[in-house]
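The chain below stands alone and is given as structure tokens, in the form predicted on its own.
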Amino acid sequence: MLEFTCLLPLFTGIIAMFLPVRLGRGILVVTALLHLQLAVLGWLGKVKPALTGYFTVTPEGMLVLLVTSFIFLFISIYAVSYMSETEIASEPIYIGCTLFFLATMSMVALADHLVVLWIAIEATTLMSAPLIFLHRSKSALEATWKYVLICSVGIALALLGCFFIVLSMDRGNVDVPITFSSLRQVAGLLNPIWLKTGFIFLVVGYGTKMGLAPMHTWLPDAHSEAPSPASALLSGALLNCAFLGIYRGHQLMYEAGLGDFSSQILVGFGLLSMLVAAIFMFNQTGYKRMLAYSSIENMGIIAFGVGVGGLATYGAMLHLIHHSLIKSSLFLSSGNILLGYGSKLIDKTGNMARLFPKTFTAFFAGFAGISGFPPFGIFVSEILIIMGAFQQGWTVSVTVFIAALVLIFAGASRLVMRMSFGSYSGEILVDENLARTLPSYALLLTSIVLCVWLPDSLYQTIISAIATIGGGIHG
């Protein structure tokens, strides 16, 4: 069944606790290699949940699991190197907490009751609070704090959405189960009125966890502060758990008749998380909090791009596959950095490209990826948004996500070549390895592989996703 995606690296994540490092670093690897197997198994329809009441399978739910677990693998090889080069005070307790982290979030992209979903989106900032603050010190103590606090508050604003929804059901006594695809069903007996009043509060809640702004204060701190195997999970695999809360409720609002008010919402959270990255883009200090300022930006162009539909939402589902791969090679890399400069500040790093080649490659690359310059697959898909935005009269928007996204790449161009070719007269720390480089250059690869070779199957499972909110590649 299905369900072991979830089960599997709970299980796992437990006995490593107690287990000796070595042993559970390979349990890590193991249970990364399997889940990815199992989720191949789910996507291709080899295996379905048991418990269908609560789980059900659906193309971007597929989708969100299978990008998950994919870059689940090579953080986890990253990881292995990673941890016998850095001090953590609880190895144990980070192997576990990863895995259980991956439970959470494979538990996200399988649900489809509404409680059960919330469920599932809290769980996944209990279980990522530890990694946060694995380091133990007292900036990564406030950063915590901070996640859980705004993320709680957030996930408590989305239960008050589940129940607007559920009180949406009084007109024309519908009595169906409350999981999301009984209620498209009967969308159009549900009460406008609660109904776009439990959008709202979604949109709130899981966008404070997906990184909206104005709710996305919580993320600079969490990424900047966490392990680099943990923020790469953070940005790459977490945000868009939390999209996805948020994207079944605007299915929901389309298929009432109400998709214009959905759409509405999430362009303008999208506008605004773009404009607020730009700004703080340009006063960045710390590299990994530039990376984390990135995040907001790209979960501001997918809501964008949902939010105005027709081609657009092609190219927002493009955008979260590529977005998660380049972002997640990003923070790898930021990792070889911190342990090969000890700082995270810009200023104390330098001449990466002499000192640091294989890490200034991978690096640099994903800088351009990250910022749309071909041959990565988010050239494709912010083209393909702009178009769609076009296409579908958004032209005052388009152009404000235009002068954005110019912004974003100034402000980040002027820090990255200050650590690429900046001077730098202090000593590297530690030495470059495969075993540490190798992941990043294999998730940018991919991407290069996607924007070439869509492969069919993948390529349904988008159009599938995307119909169900009028999306498709034809307007």
The other form holds:
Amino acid sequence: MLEFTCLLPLFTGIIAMFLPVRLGRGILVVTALLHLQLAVLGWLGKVKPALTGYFTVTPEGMLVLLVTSFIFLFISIYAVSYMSETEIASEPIYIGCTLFFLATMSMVALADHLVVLWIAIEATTLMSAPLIFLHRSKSALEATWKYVLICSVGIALALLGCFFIVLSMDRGNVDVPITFSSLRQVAGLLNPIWLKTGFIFLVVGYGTKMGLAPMHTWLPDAHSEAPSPASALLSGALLNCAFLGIYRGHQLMYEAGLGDFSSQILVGFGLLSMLVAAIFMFNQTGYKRMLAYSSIENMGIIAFGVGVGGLATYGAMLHLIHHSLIKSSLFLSSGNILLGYGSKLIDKTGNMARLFPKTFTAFFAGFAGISGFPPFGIFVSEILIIMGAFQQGWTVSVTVFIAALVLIFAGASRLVMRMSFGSYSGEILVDENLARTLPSYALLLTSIVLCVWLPDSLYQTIISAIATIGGGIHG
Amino acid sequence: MIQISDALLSLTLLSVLLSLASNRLMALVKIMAFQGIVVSLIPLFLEHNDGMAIGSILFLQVMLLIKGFLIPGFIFMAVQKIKIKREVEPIIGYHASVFAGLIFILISAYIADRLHIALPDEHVLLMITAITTLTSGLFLLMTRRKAITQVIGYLMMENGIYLIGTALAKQTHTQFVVEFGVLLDILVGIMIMGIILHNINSAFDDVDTALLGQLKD
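Return the form predicted in complex with its partner chain of this protein as a structure block, the form predicted on its own having already been given.
Expanding to the full complex; the earlier chain stays at the top.
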């Protein structure tokens, strides 16, 4: 009954809606703990899904579930302290929706049926929209409106993509259940034209949700307007879930012998996202927007790595894990900064190194990590992607890739330096505390640990996840 | 039977062009209700659906109810309740919009022609209508300022998706996926609800997305 990973947060979410706030916070943390245990049990193969026609255990799905569950635990610990500092009119709604959000994301990770996956991704939009609108300001309303509208268009196009994929099955006179696992077994018989069309629509549709350029326009607004724990969850967990949808499509294409076609599309979207992020990074005024553009960049890197294939797929999977860890840590730190200075603008901050030493350490280390400095894991994953791309002969693309990385580092480091060491004359609103810095440290520390010591079972999971698209550690 | 479906298809095209040209919000809502009814009736008159299962007839009725009455009624309520100014406020003018609509028809004809290998003959017209509705819906969504018109554009796009589904579906599997398009209507409903609720809370003077222009780079 691995479905409990969806049912448990759903159930506790409903309960938390009706309970007093203090009790609700407790429920949030306890649910996160239980969910993590369930996810680990599922990952080790101790618990299996009951509805086998709709849900299944796949290595890539378990990877996403594990990452989601892990960062959710630390974000919920942070959220308890964050929520007591900010005045939010409807905190029970926040707690309930966060739990529903976790439930829908778990559903994405487990879904095997095309339509179930689609419904789950649509549900993530619905459940996370109230989180973005939490502060009820005009700009929050604008961000939510953009988010719901753009993602709805995306999800409609993804439905069309699912439809075309099923059509390719009908045209090929194949009669199997419409699940990814059974479609992959008969992939060679599917009608290639409709399969290609379906994949394009799937990438555009789920790519909207994943934040691939040029469909990324909702992402900076939503990430900057949502309260920081929600931004951390959006960036660290939701984007991975949308990526999982595209990854499943890519697996199908690979099995059908159309891997080259889908690879080119992924590499194209990946590079475009990185370039867009690089351009917008330069004159960024808000630090949360800066982090949001960095998420677009990293999603581009993952798409690029998966598209390149070979060794780079291994890098892409590592990148997915480490990006989630580091980026959610950064967003949590940005929550402290927002509480401290009371503004999202970079110009209204400064001298963080002296005023908020703990937050500064986490934020600066996170920035070093996300830019690809050792000892953080992104260093390894980016090197592997670059090596893999050279091995596979994507010389021009990898040149653009490296150039974009350099540009982004140049753009972001100027802003981070301004925040850390620039002058600041205003007053400090809320001081930092341990409950709001320890989760960031824990996430960063996990990234370091996973960089120097990757547990063998995790390594095997990654290897078997990438074997389905022809990736491997030996190129 | 084919003639009736052709007539319905041309009515759909007509409603698409009308919606691109309409400058009154109320007229636009009425056109959308009309389009919803016509679009949900089309599968009934298609040749390959003569021996329809009970389930799909029931589904057709549900579609008719949602697309033709519930959602347009809901939008109508929103327009009245929150006293939206009645003009549509386009970013691209009406004449240009209609011209764009005509170009979409041409492009759709070209695409449908290219797809010819995989399509039964009588469905080519349906395919042209479907792609035109889809693209015009997207166009409406992008070129109108008001939040409510964006929802209407989204609705039109959804009608297009439904038509593409009807044009191509021939077996139970594909039909099955098309039917899940109903869930998109939930999204539409939520968007309209958002519009209504926020105006009641008076967080907003006007439901105009030009005001939703504070966040940008």
